[in-house]
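In structure tokens, the next block holds one chain alone, the form predicted on its own.
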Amino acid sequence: MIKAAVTLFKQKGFHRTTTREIAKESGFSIGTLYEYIGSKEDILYLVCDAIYDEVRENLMQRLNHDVEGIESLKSAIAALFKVIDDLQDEVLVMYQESKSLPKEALTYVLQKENGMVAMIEEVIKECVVRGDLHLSEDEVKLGANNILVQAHMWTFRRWVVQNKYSLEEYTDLQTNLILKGLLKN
């Protein structure tokens, strides 16, 4: 059922999909559907909910522990843009459509996108203590939710970004840029 929600919302866009094409491209009833779920809106809140675990299951398992410091953070950064390249159909639907959920909802998936950036907070906060950055807390925070945003970037312009790059010249060219930015202080 997600992944046909998923087909169906990046066709047609959420307002636009009725549940019943849901259901047909699912390979249930509407009634079947009706089962599982109250409302569209409760289909959508299992495509963000699926797709942010997807997502940091996919990162966890790309994560590299064999290194340390700062060639740890730029194997975060690759394995992020690399998982995002991976789903990245997913990664746009949601956030084109996350806008619709009800309110109760939207938070619990803005708290799992907080969750991701904890992740990458993680490595950053290792490459403080070790020494090989002098950030400040505000500064780790805010680095982590730019690394995001850069991974985030190859999927919202694509038309434009891979178009012009492999995803390995984009991520080498964005960690450069991080880099520099967050060596800086």
Given for the second form:
4 protein chains.
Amino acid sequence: MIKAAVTLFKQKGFHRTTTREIAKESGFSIGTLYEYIGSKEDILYLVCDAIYDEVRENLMQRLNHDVEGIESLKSAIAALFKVIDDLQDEVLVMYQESKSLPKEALTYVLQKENGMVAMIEEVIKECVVRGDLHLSEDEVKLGANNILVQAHMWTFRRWVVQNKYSLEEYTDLQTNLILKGLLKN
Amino acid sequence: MIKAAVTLFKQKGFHRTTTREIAKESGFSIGTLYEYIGSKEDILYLVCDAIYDEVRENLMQRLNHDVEGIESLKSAIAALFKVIDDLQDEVLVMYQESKSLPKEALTYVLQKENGMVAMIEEVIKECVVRGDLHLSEDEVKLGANNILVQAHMWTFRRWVVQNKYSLEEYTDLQTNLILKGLLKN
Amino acid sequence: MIKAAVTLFKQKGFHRTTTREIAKESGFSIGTLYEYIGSKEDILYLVCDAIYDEVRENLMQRLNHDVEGIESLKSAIAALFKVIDDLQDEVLVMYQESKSLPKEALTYVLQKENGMVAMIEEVIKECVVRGDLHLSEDEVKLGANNILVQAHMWTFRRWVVQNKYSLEEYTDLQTNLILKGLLKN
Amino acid sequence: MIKAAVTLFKQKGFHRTTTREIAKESGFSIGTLYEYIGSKEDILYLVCDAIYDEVRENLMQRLNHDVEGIESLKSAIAALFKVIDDLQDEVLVMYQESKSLPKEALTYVLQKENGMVAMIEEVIKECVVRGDLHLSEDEVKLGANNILVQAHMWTFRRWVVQNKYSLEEYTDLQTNLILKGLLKN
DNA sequence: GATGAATGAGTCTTCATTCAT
DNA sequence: TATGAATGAAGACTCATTCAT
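What would the structure be for the form predicted together with the DNA, rather than the form predicted on its own?
Following is the full complex, with the preceding chain placed first.
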């Protein structure tokens, strides 16, 4: 059902997708759909929740714990970018439609997103602790946010970036810019 | 009318705002509104178009042509961030609702957005030409995109960044990260 | 519109009547119907309100102010019964469906009904004051309620009373019972 | 099951009560409920039928056969009022919802109601035969109907009468008015 | 030009009823 | 026999759009 909703939300957006369409695409009747949900907004919430969990789970699996320091950060960035690429449609839907969530549900989803940022922060912090990076706490936090946004950017500016770069190129370029900045040396 | 629409779209989103509400907020009758537009989507288009122009215009005014090289880039970033901060609501609306534009209109808006990126690119390129930065064309392009996205990020992740930083702090931190990267030395 | 609703409510009851049917019967479109009302319950409220006013107005016109004492009470009863007979369908609808009103509206309608009872009370009281009747305040109040209920009874037990009596017979019999009671002597 | 239905119908009315709710309140599953009934209307029929029988049975038990003449009528009125008071909720439900019965079932219920009236008639007739009352057949019939309606009135105008009188006061006042009428002497 | 009453297709949601297990 | 998941027809209500005045 969630898969069906993602498919439709991706194509037409949340508001333009009807509950009937979701039911049909799910293979349920409209009545059955409403056995499982209370309102259309619930579907959006379930969708966002499921997507977030899927992103997180996939990311967990890809994180390479065999490397350390800068290498572990690089590998985390690559893993994140790859996961977002794999779940492109889902992430885009979450990005574009989560604002339609009722306030409470939105808060909950944002908290999950914060958890995501925290994961990246951890990796950066480790590098700081090891002495590989010299960053203030603010810089760590903002850097983590930047990395996540650049991952999302692969989807929400896809008409620019995906037309121009392969995922590998994008990953390499961004990794470079993130780590070294524009100002080389 | 556009102001009215922006106000309402910001509060409730495009789909949840009715044409009646827009008419009322504009001080027009619904009949008169439809003298100026052909469909509700037209309003969104006009809104996006107007916002883009306003952003561009404000940016132009703020760009400091008295400085050169890295300083001109820094000042351009600060100017951009300030403009986006000033037009926060508008930018957010454009960000969240432009996906609801009909294909053609969306393309048009995206082109304008590309123009925006091009402006930033120009500033970076100049630094490259002057030898202040050593960057490939791909890096220039992506860097420009990153800068714009980080400006927008000030609005679309405002619940994180605006809670944590003042605009000046945010600008300084981001400028630092953009220019020097995480890897300091 | 109210006429249409009464007709339909009478035939099928409030709950079995659809807003579409009301719109159609009124000669409005469903959209236009909702220009005038906020919800289906509003229609019921308007209907009840209108019926009450019509009953009251008709009653006012029929009240004979040329007679006094017992005669004025008799004439009031006859007038009341006649009015209820004329507005039979309307009264029945109000009787059967007013319980579906939202609490607040119900309270309002009941107040109007109390006003009706008060009118009858006045007539009885006058007789008491004149010395034609010897009744406690409680008896006056309850008697007035009884008279109104017996008027309504002409509609809500019509399958019994209207099959057996003409309105005149019913009026005469009830007037007799009301005034003299079962116990004649 | 019937108890459950009465409880719910009283709270929310027939139309606003769902079969699921009735099943739940009864402790049955919805499937099992439909083993016993054919449609939702059947429940209403069963409810009305059961209520009627209960009223009749209770009344039978209360009727005092030790008194005669006017006293037996007085005692019958008091018994009826007491029974209706005891079964207030049930009677009210029957009163308000029986109109939703399918035609045939309604006819059946009305016949049972007629049986009720006949019981009262019998008591009055006995007084007439004994010479305690001097009434035409029409007056007997209508008087019996009035008595039943005044009993019901204790429930359907409860917001007026139950606020103002205790059951004993109401019984005494009504008995007085019924027997002696407004016109005392 | 300006108005706003009228339209009706389209939306979400409910709920009586069925039937495979 | 008892269950409760599944059904889908039907209902209340919304809102973009039109057009007579």
